[in-house]
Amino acid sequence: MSAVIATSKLSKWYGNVLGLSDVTISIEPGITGLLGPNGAGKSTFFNLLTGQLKPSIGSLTIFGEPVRNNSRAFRRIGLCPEQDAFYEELSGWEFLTNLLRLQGYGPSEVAAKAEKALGIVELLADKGRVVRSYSHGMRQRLKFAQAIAHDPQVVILDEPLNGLDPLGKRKLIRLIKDFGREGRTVLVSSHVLPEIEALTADIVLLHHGKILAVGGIQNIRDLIDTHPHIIAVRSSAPRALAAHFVGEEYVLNVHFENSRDSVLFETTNRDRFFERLTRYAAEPAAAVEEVTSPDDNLQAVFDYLVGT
């Protein structure tokens, strides 16, 4: 498949800040996850995507056409943006219909529009409410539906599942999968890595406004799993805890925490060590009350990745 997104040595920069540097890189159909931490330069990448800034230097394309002051490439590109930017008295319905008219649609089209995407985001029922009162799950929904009502080839997300409820994750992640399988061009970003790996096998890892890595989810969770792991368990038994990994030859390191109730693992083999907690767990004087991973997070992939 030929590339439909394509940058040579994008950069933008805000004065002495640099929000994105020589970045090139070519983006096929299907759903690809632009993961970073904040700051990364996620949004400024979307921003110079949709010709909201312009370069600072390079060059950038969609579907061989220049962005920046270009109509018809906006007609292509459906936007949801991080941050909200609603006129809060309008109803959704309004909200919506608006922006269809101000995308050239006459009204037979402009209701038709806007009845479809409202029912492809369950907000037909509540279309009439005026968007002060809806939720923040519903709001994110009707942001969804304003970047795909126009019909675009080309659908940028920017961190869509923020603040979602698991039920409203789900729900999103479904639609948007399901626009990857028609064949259109989705790119969604996020600082959660499981959150894109529900999406998306293909990503492209953003630091300080570089492009970091580009390829599949297991490389990433291959990068963490080359490195000692630290896992944190609870327990009203810490000691009896400790004890029962002291010598194991994949444990480095075990040491307490200032609650006293929690230990510190640091481990190089992470399937023995859970495999070997599962089944202390399961005996009667374990009392093992939570197990979380202080770097199963993007974060320290990218720790990892620039050596800090």
The other form holds:
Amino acid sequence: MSAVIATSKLSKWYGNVLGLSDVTISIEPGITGLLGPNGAGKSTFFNLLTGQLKPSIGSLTIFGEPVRNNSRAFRRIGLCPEQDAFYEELSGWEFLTNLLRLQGYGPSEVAAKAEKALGIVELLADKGRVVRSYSHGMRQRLKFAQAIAHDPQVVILDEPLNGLDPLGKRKLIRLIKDFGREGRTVLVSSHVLPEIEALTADIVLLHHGKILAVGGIQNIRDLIDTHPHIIAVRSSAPRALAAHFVGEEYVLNVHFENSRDSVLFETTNRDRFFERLTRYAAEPAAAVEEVTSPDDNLQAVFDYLVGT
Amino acid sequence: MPIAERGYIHWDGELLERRRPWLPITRQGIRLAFKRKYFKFSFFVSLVPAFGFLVGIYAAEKIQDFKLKIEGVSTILQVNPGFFRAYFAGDFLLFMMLMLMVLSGAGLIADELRHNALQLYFARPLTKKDYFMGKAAILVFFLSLVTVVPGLVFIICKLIFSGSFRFLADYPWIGLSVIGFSALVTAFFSFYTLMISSVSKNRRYTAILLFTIYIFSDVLFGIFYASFRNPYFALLSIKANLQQVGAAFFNVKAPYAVSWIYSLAVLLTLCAVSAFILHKRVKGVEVIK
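What about the form predicted in complex with its partner chain, after the form predicted on its own?
Complete assembly follows, chain above in first position.
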């Protein structure tokens, strides 16, 4: 299968600041996750992909054509930017139809495509409301609608799940997956690993403007599993909780937090730890109130990969 | 990346080619302007001089019919190049054009910057040139309705009311002057308005700036002229420069003793500077260095 998006030694500097460095990559149809902490270069990469920035060095093609100043390429791309980009005083319908007109469709086609896109994102009932009155989730879905309304082959979604509640996330994840299943090329960025995990198994890891890793998400999970995890458990009986685990060989460290009734466990086997914790929490005297994983995020993986 | 087999469904979207990609921007801008009640009021007020001058043309031709014997009225109502200059380069019309720009143009780019909308525009088959054309066409539309359209209507009405082509025989160039000066005024105000609109995300700020620069340039000229009595200070004033060039276009005496070429150079320089600022300010992505 040939690459839809291909970059070669793609680099971008903002003055002395490095935005993206030496990125050579091929992206095929389906969903690809672009992962990286804030400032990793994800948005720069997307801005280069959509022709809004000129590469300092290197080349970039979509369907074999350069993107910048190429209106033919833009007809096949849909962009959902990270930031809100709405005219608050327009209705969702007006916002979408105005953007569709820029694609060159006639009035009847504009109406049909807007209707279809709003239907997909379940906003038809609210199409007449001004964007100002939309909830955050509705705004995200409207942004997604404008990215897919003109039926693009390549969809670029910059942090589309940011700030959504769990239900909103689930809805949008389903929409993105549906779109990917249709054989289109969907590129999704996020700094939250589980979000990407819910969408795709193919990821590109960016860090400090460079590609850190490319591959299946399982590889990344493996990295997490071979690296000690920190799990915080809050309980009204923290010492009893600690005593319960201290004898386990997969628990490397136990640390009491003074300010809260929390115990920090460092473990090499998260699955076994949780299995044991679940059984313990079911006991009447356990009093487990909250379980969090402070390092179960992308930053921790990056820290591990870059050796910090 | 490991290659995984995926089903590929052929894309059935259309690759459309358009000749006027800027047109939707213009249509939307005109529609939005007429949604504002202050703009509607200003627009109709700015048409008042045109109706006044039209009545003047009629009265000038029919003055004998009305048997008007008011002292001096026949000299005031002479439809000649001076009449056209009085309309096109008159203080009131220039001021109303400025008001139209303030009310319809101040937010044209400022609003896009505020709403981060530029990246959505430029992620579509739309070049920067198309974008500027779309925005400028909004201003050209409104300005044409108070410049070139009334100007040509005046000529036609003059011919109809007089019942002869003598006016055109006397001044065969008047149509070109109307079109030429209208084009210059329209181009200048369009560049000036778009440039100011691009310097801030705040529509109110750009509106104040549009108004203040125009008025302040004239006040500055007044102060310097009063102090030094040097007519070259007229080059500081946007209004005076437009009036100087207007006088040259209609072949009448310029209000200030300065060559109109200098005034034209000032206006064209302002247009060039505006174009440069616009080019720098309008980007799909704001890059903070």
